[in-house]
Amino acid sequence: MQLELIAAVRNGEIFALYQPQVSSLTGELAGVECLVRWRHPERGVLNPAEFLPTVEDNEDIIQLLGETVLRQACRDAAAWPGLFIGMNISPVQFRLPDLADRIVAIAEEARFPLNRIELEILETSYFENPDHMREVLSGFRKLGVCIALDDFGTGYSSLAALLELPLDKLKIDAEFVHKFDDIRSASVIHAIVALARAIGLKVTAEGVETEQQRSFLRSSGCHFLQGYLFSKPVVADVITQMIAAGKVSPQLN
């Protein structure tokens, strides 16, 4: 397998999708969340889960694959007018000592803003080595690079982590939003709203796919929602034409 993925990024069978992140006010077109696919000839179209694991601990292929699709999101959105792109970036991209200089050289090159480049990180590369997150993610806020806490409550939850990083961003997990019916859920939603908004951060949730979840998230302050309600990850070629119908509404999928 990681003999084949190095010489997918070669072949071009490694791209990017795009979902949608929208206004919890008016359902315009806010950023995408970037995430890889991998056009596999003979097994067809494979999502993360079905390669990643196999090579979570190859720094070289992790690194190959995360800058691959990278160059690939900021070539893309450079035609999206003030959108921002989330990308993922695993524990694993995290132990490289030139990170931030690799990802600047790819931005550069694109000619993409850097304060258009949302990272999203896990609360498990936190822990792994504090001191060092906290400095390479104070390297990337110094360039203008927003950070964004991912899948955030599904995790260590540590106010630590929230107070200690320079985070502009939580991302509640879609596990909420499902079952946000349910009075746990839905205080759990409320409570990271409250503690996010009061640090000053933003919030996405993420997994939206009923219009009653977009209401309850839109009254409880979530500023962006992510999910099927809006939109599947698509091509490049589908948000260029939701700029420019202006706003992403369910009706349009």
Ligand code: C2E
The other form holds:
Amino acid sequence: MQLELIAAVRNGEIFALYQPQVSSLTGELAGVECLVRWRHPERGVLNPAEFLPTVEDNEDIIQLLGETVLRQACRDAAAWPGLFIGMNISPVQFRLPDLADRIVAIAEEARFPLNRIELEILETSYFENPDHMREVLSGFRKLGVCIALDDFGTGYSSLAALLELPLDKLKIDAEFVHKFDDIRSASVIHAIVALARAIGLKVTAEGVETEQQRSFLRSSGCHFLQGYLFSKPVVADVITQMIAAGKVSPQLN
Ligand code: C2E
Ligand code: CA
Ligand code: CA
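Now that the form predicted alone has been shown, please provide the structure of the form predicted together with this ligand.
Following is the full complex, with the preceding chain placed first.
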């Protein structure tokens, strides 16, 4: 699989889809999350769950895929006024000593502003090496890159990580959103939003599929919403069409 993926990158089979993140108040497009796909010559388009797990411990391959997606995203998003692009960074990538240099080099080569890049990181990255994470993320922050803590609520939901990492945003995991009609899940969402707002973080809710979820999350104080209700992950041209149709609300974090 590792050799196959390296060949796939070389053959242009790895590409990015973009899922809109909209303002909860206006419904306008504020940014996108970049999601990797593999156009496999025999098996069709593969989701990350079908190929990332087999290479997830290999930082070089994960980084190669990440760089391929970032390079494409910087090119595609250059024409999207003010929208931020969310990039998933796997914990293993933080083991690379030159992670920041490599990301900055790709953005600079594409003349893409660093303050429109948002890194989506996981709590596990923090637990692997808290001091290192603080240092690396502070470096990114100084360059204007934003940091979002992904899948919040499903892991340790560590308050230490929230306070010690230089974060801009929390992404509430879809699991809570889907169970919002259970009073306990709803209470957890309220608590996460209150906590995030109290320490000055923005909040995105993921996996929004219904009008009821949207209206609950909006009244709960989530800033951004993401999910099939608004759009599935789509190719760049579709984002360009949404922008042309005036559905944009650029908001740098
Ligand atoms: P994630 O970061 O939590 O990304 C959100 C996932 O939820 C995406 O799956 C997205 O397609 C899916 N999703 C979005 N809206 C809805 C909804 O309304 N309902 C439901 N049920 N699902 C929704 P996807 O694209 O299959 O990505 C899966 C995971 O793979 C991502 O989870 C992320 O952890 C990882 N991933 C994706 N792209 C990259 C990448 O470029 N690099 C790295 N390291 N990881 C990536
Ligand atoms: Ca993510
Ligand atoms: Ca997520």
